[in-house]
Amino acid sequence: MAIAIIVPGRDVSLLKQHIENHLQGAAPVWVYPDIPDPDQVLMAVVWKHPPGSLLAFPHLRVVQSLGAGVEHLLRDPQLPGQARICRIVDPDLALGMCHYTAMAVLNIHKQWWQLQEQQAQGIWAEPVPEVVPLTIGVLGMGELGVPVAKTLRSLGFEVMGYSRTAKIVEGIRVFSEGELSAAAFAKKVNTLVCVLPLTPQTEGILNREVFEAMPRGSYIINIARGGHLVDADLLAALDAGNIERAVLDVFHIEPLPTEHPFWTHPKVTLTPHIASVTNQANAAALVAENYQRAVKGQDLKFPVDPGAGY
């Protein structure tokens, strides 16, 4: 049996050597589009793969994304029926997410863009005042919101949780969809980060009516996928100065457009989805020991629900 990786695009060959290095022979990695015989891929290693393109592997059993989202592999409508769906959960992720974060609050904490402002117009203001304090909520308390929750509470930040389930972390309350609607929670913060799965459930919850519900002069961060953003409505709010800035690192269209406002607007600060990138030494352990799992008929590492969408 082998190993399909389809990631159309990127250079994978450091991934492949990883997995072959794990795998000590065990079955060959091909290349996607390079498949000697589809018949023998017991495994499939995805991100972002052409639809109805695993449908050529017969006896697929895993598919493994390459990432901790799989919204990509779900809106697959040709998604082979009988294979398992599984997920990147890494510690690397998680802090690369937490670094991030902690970098985008502190600035805004710091009001950074301003000193920046100051020092191109050669001017010496002291002291800066610092913003109102920052009440944060995490949407989205999983395998990367609950670190970066605990970061934020660890640099003296009081700090929410929003989850689709109750849930007990300590020293972060954290509020579910039963308890509040998601304008409700964000009426208690005036600093908002995104770190939810994207599913038909959380699609566009980055919307007017949460932003009208914030404290003027909030805060958005989203790191997590640009399909919960509606864009059209978070301009209007940094505009009305409802949002004070927004740091975002995802969108709906990746590149992001040339044209799009977001890179010229004053109140925008965007970045190339970097937050976090996946250690590919880290995801080629995991695919390797997935396969043996497979090939064992043993429980797999980080099943997806696909009614759940993560």
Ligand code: NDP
Contents of the next structure:
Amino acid sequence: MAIAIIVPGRDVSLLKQHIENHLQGAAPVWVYPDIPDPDQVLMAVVWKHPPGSLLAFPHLRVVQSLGAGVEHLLRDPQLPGQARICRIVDPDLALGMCHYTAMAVLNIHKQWWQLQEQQAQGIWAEPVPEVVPLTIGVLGMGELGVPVAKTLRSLGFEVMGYSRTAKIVEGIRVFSEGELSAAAFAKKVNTLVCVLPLTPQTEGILNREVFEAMPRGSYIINIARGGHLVDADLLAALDAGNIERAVLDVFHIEPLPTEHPFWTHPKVTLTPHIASVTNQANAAALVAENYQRAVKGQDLKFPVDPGAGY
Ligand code: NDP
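What would you give as the form predicted together with the ligand, now that the form predicted alone is on the page?
Up next: the whole complex, starting with the chain shown before.
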């Protein structure tokens, strides 16, 4: 049996080499579209695969996403029904999300953008600008949201979390979706960090209702997916002053089109989907382990629930 890597437009030679090192010749690793024998493919390792391309493999048993999110897979209407979908769960990925969020939150708290502006104008501010008090709500308390929330808590901020089902996290009050609507949760905080998976239920969750529920002059940090945000609602909220600043790492269309107003909006800071990037070596170790588990008929690591969408 074989493994097919399907990651169009990216150099996957290092990933391939890492997987081969782990498997020590136990299975060939092919890179799409150069698949010599589709009948042999037991596992596909994918990121933004061409929809329908997985149907070429009649004996596919595992589809391993190269990211934590799997909406790119679940949106393929031609997903082979017999294959289990797995995703990346990796402490290094979580650490990257913690660092990014801490950076964004501390920049907001210390008014970093204002300080840079003052430097550009040669102003030595007296009195010193006050720090901005933040109460932070983390939307999504999963593998990434919990460490993000704990990191922010360890920096001394008041933090609360929001998840689909009820859960207990030490030191952080978590509200479930059944207990509070997203807008009612947003009302309790002045900074929202979105770390949700993109599902039909969470699509567009960062919208006008949420922005209007938050105290005037609040902050939005979106490190999940562009589809969580209603762009026009955010632009209106920024211009009206409900939202003071947005830090955005993810967008509906990536790369963000050059004409999009986010590029030049004075209250938007954007980054090119780099909040945290999958570590190739760690991903390869997981691919090799899940391949071996599949061959032995064992449970796979980090399977997703297609019904829940994550
Ligand atoms: P998990 O599946 O571990 O956690 C998802 C969390 O969201 C859970 O707490 C879940 O609730 C909650 N949730 C799901 N649906 C709802 C809902 N309708 N209402 C409220 N809460 C909900 O995911 P991860 O933490 O691993 O990843 C989250 C996302 O981060 C990924 O899907 C991906 O899109 C994004 N990401 C972005 C990166 C970047 O560089 N910008 C890098 C990596 C990931 P419950 O606990 O009850 O199940």
